Amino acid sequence: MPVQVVILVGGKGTRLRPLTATRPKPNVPIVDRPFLAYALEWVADHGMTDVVLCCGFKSDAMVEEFGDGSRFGVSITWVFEPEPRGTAGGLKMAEEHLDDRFLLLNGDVLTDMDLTAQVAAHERSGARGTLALVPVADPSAYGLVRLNDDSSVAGFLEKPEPDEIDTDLISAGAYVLERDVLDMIPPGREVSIEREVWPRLVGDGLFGFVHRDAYWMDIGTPERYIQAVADVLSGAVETRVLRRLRGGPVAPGAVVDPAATVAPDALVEEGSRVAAGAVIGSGTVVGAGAIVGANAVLERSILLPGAIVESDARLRDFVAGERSRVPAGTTVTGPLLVADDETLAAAGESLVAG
């Protein structure tokens, strides 16, 4: 039987303001589609098409964008939190829609983990819950998960001191759960699954599944958002966008001067214009209807639809909101995000983030 999927998308995405001042985080574009589309397409590619979305902040905009989910190959059931309920409280509100086994996902993550393999491991072990785990280069920055030899969870280590670190595994925000786990969640209040449910399951059916070769990133900061766009364009993470990019980085209907340069791991969208001498570098997206002036240089920069970059600008690690404008000769070294409809600075100004 196909596994149902619950995705938690109730957060406000405050660290991605000003982009999230006018749109919910799941609607923030990554290359050519809203961020949540990646999760929907990911689960659909694993044959999981019955999806419950638990949302709160700016939910009307999410419903308008994603609808019934058919555009992404899934069928969406919407659950609305009256106030923030946390990672377990939001799940509890979806209880009436769930069958015996389901997958719970954190909606802030971009990943290509093998969900099919994780579900199979869950079934083999007879687990009540199986946490997706990924290794990280700097374990000191995360809460860590310790495993026993049989892959059952031995315990959790929060904010470890250097001499305490004996694993590089962290929870990756994807959990296969049996329905009886829902009985451990009190209704009607905010509940953290990490703090109030997992510790009670240690020694009682909680296992881990390690995705050693998978891509995984929480896109909650400007730096990671910009990096995620670059990783999608380069193919560092396996997504459906790669199928589209096989046709080249310049979409039909875009106007790119022959004297401009476009990197192979960039995207110039339909209806946009790139003038002579401009350089569209790696990790850059020129959104629909955006304009790049003569001799402007963009590296790891995202122009949302209708944004304008005037001549001789130099931009790196930069995100321009819809219809925003970067005056001629402006230099930006980010990460820096600019709101929709904003003019960045006076012509010729130099800005360095941080």
Ligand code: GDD
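Numbering follows the first chain given and starts at 1. In this text, rigid core is short for the largest set of C-alphas that superpose within 1.5 Å between two forms. Just so it is clear, the structure is predicted and the values come from calculations on it, not from any experiment. Compared with the form predicted in complex with this ligand:
- With the core held fixed between the two forms, Asp183 has its Cα displaced by under 2 Å.
- Positional change of Ser140 between the two forms reaches 2 Å or more at the C-alpha, relative to the superposed core.
Take the protein just shown as the form predicted on its own and give its structure as the form predicted in complex with this ligand.
The following holds one chain only.
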């Protein structure tokens, strides 16, 4: 039976401001589609099309963007929290919609982990919960997981202290769960699944499944946002965007001067214009209706729809909000984000992110 999917999208996304000042994180564009579209298309590609979204913060904009989910090949049921209930409290609110077994996902992760294999492992072991695990260089910002030889979880430590780190495996924010786990979550208050549920399930049916070769990234900071866009464009992560980019980096309907250069792992969207001598480098997106002036050089930079970069600007690791403007001759070495409708106040100057 296909497994139902619950996605937690109730976080505030504060570290991605100012992009998340005007839109919830799931709506933030990554290359050519909103961030949450990657999760929806990923689960749909694993045959999982029944999706419950648990949300609170700025949910109107999400409902407008994702609607009934049909545009992404899924069917969405919406669950709204009266106030942030935490990762387990949000799930508890969805209880009436849930089947006997379901997949719970953190909504702020870009990944191509093999969910089908993880569900199969969960069924084989007879677990009550199976956590997706990935190795990372620095586990301190995540949930650290110690495994026994039979893949049962020996210990779970959320945001460990440096002296507690003795493995590189972290919880990747994808969990296969049996419905009875919901009985461990008290209703009506804020509950953290990481701090109140996983530790109590250790030794009582909690298993891990290691995804060794998958791409995985928690998109929380400007740096990681820029990296994620570059990784989608280069194909480091498997997404539906790759199929679209087979047609080349310049979309039909974009006007690119023959004396401009566009890297193969960039995207120049429909309705945008790139002037003579401009360089659209690797990991760069020129959004719909955006304009790049003569001799401007862009590396790993993202122009959201309608942004304007004037001539001779040099931008690296830069994100321009919708309809924002970068004056002529400005040099930026980011990571730096400029808000929707703002003008970068540094005509002809050099800015280096601190």
